[in-house]
Partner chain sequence: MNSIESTDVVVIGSGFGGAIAAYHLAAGGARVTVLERGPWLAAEEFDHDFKLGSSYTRIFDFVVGDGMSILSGNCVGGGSVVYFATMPRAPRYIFERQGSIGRRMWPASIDRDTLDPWYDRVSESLPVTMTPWETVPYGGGIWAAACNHAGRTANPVPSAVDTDQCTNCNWMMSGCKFDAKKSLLLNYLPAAMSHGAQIRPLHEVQHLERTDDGGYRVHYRIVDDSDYRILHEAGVIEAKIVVVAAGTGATPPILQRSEKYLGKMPHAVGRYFSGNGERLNTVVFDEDRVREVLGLDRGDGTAYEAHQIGRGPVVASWDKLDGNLPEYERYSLEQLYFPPGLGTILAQVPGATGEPGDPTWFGPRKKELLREWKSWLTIFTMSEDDNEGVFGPPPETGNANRFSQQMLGHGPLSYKPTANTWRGWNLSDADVKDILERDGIAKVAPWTNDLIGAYTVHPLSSCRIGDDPETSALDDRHELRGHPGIFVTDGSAVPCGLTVNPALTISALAERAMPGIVKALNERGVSCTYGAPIPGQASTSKVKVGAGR
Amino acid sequence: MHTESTDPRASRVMTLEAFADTIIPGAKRSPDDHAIAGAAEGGGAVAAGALTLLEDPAGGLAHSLEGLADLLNLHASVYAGEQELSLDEALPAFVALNYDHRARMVQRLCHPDHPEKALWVGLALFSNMAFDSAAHMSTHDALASGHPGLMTIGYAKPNADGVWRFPRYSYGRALANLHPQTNSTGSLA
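For the form predicted alone, what structure does this chain take on its own?
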């Protein structure tokens, strides 16, 4: 039988980070980093703040994270048995899987026919949101800190005054006329 780390908080954190890293992989933080598989260069969902976003009560998942981590590790133990894999007993089961097995497991859990699909797709969406939009922090702060997701997608930095203005229309033309009461900041007067 697979046993997990004796520290439930550490086990939960590692498991959730491993899940987020499976959704958007990144580089290991250190050689002994077990949660991050190291399947990609640069910062992935974990470096982008996936755990911070997941733990934010406003997102609605914070109270479920311990149960989700436990359930994910249960699924990983079953998966490891099916695949005849030997897991490191000192790690949570999902964390003990290599990246390819983690990815296969997440595909299985997110499959349209899986009865728990909504849980796992929700967890995956939060991992994506942390990377794609830095939803857990202000855009100014994210850009100032070099947020890996916003840097990867080439998010434009604001002008020196902190306001975003674009000299050309992104579609090559104006999509609508400005309201006659629009002031110089783009707001209605």
Contents of the next structure:
Amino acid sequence: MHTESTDPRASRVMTLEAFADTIIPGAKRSPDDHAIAGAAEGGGAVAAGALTLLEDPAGGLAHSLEGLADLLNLHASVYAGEQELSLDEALPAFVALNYDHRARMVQRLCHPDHPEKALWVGLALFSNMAFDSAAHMSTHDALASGHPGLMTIGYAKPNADGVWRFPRYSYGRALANLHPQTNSTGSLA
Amino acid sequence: MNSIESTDVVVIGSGFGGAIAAYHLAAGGARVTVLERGPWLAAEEFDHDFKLGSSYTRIFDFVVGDGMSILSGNCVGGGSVVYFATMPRAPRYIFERQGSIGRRMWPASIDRDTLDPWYDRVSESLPVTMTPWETVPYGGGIWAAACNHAGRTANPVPSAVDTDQCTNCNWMMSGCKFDAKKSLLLNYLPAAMSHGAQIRPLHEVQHLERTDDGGYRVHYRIVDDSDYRILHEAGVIEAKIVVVAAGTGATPPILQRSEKYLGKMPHAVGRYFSGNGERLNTVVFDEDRVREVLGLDRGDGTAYEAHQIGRGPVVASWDKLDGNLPEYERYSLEQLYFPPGLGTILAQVPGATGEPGDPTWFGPRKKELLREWKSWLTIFTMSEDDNEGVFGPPPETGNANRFSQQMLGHGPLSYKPTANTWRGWNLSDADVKDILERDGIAKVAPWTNDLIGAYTVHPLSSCRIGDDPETSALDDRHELRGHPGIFVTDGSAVPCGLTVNPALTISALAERAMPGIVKALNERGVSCTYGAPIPGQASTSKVKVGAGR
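Other form of same protein, the form predicted together with its partner chain, not the form predicted alone:
What follows is the entire complex, opening with the chain shown before.
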């Protein structure tokens, strides 16, 4: 039995985590982790801090999250009906979907013709930003703490003073012929 | 009794169009006040940090429209602070373009030959310099090598970066911490201030009104310095001349909002917007094939893995900048770095179909693509679009309904790309694929337009110059038709997409407009002379003398 869904906040968090995990999937935190579908290895958007970023008042989505979670679950119920899926009623409807169905729903919600596209693209954008740039925390702290997104993309660490410099940066030689109409300004004549 | 502040010239915006005007008019003897809606940051305040509230969200704007999103500067120095400082001249054929109107779009008085002296002047002022191959970062090098492998040419592009000072950190969209990028904070703006120009940050102009003596009353609101959604007190300044240079995305809403006070605006205000035909492809290199086929090695056995290293775009393929090709088939292909945060969400997985269950821009396959981020390169297309963008009614204030505290907002621009625009995009997509997928060097996929529409970092033409009053808002002296004394000198004045980075052309046009604005001041009894020398170079952006509120 999953008591989480009886607590509105827990239900909302699970739903938003499930959405973020659909954008950048990650490994389940525990065997009974329902929000994270486990569609990929390593930390995904949830482990990267998607919920913290979404709840940051600076982002602009914080006050809409409750409504978005409710709306997402409503869409998921309709979708499940269409697909004749039977969902675990102890879970929020979107969370009860498997990864493939979650992905199909996100494709549908973010389709250019969907009337609510802007909402879901916004949610996806922030989920992605939590992963690829850790926008809810200092980049230096994120790198020091092994932030899963920055580790995944292989973002290089800064110098000891916290600033990035790449003293070796060039192959150091001409690698193509210039356009024949290049003039002394470096532009085409 | 009149307590309203007055001056000779109000300049709206402090990017290229505003800074050049502020310098020439102040140096000529006019009293100049620059109203800039963004904050004023200098080198030590430019952060290497992606956290919301760091310099990149403070000085950068990302306005989502219907079918087109605009990325632009929002700070003292405008686009020059956040841009990549790539400064080519527009190709000769651009000035003959006919576009959607079936006749030459540019004023008869302007072509490449007449603009070259102004290009020279800006190039000396910033300065813009040639980029030797020895200073081309790995990303530019690998693009050049791939072009060469495909039988193409490739050019290191003239740039306003001092490569001796540059650390190739690739944080230049957050502002240059090292003052290596020669933004307007280091030349025109300090030179304007040395002649008495005042620069007022966080002053967002909302509308203009006419005064009884033929001048203008400029109405502004103070913007909160951390939450841009909050506007504080209102203020007014009177001026004899107004130079509008708020940026292509912000100039039309100011003029549209002013229509109620000034009377009818020219038809072309807020129409004929061009996104400079911009489009991006993400490339993922096969490191082994790069070594084997292109013969590249960083000296330590690594072939590339250098996406993070460099300074934005440095090398371009200009083979398709050919005046013999038909319009809409000409474009440049420039290598680019786009930082995480904005630069990965739109990248699509090469080979993904987008069919239900096989998403292109998210999901497990996207995560695998992100694992290869170090081997990415972005290729930037600048092509000929159809000037099909139209601004709807302006928001109540500013140019967008701000969504986030900083950076993100929704704007009134609508853009439905025509078949002509798609022709250039499709040809360039195919070309990029042809060059980079040869012999298994890389996999390529374009960014999706499904999420936020098309996108541009070089918005143009929303208040353009021309000879035809029906299709241009400004005459060839940049004066707003029917509203004497209002001049527009930003990217909105450029008639069409340029197929190259436009900052040098915007600047050259602004320089060219200055003698006419000086004359207009003289006609209004203001003593001002044209002929200021090249502005001196400041050694640091840290000095903010002349700032006022």
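For the two forms, the rigid core is made up of the largest set of C-alpha atoms that agree within 1.5 Å on superposition. Source: prediction; values computed, not measured. Residue numbers count along the first chain shown, from 1.
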With the core lined up, does the C-alpha of residue 41 move 2 Å or more between the two forms? no
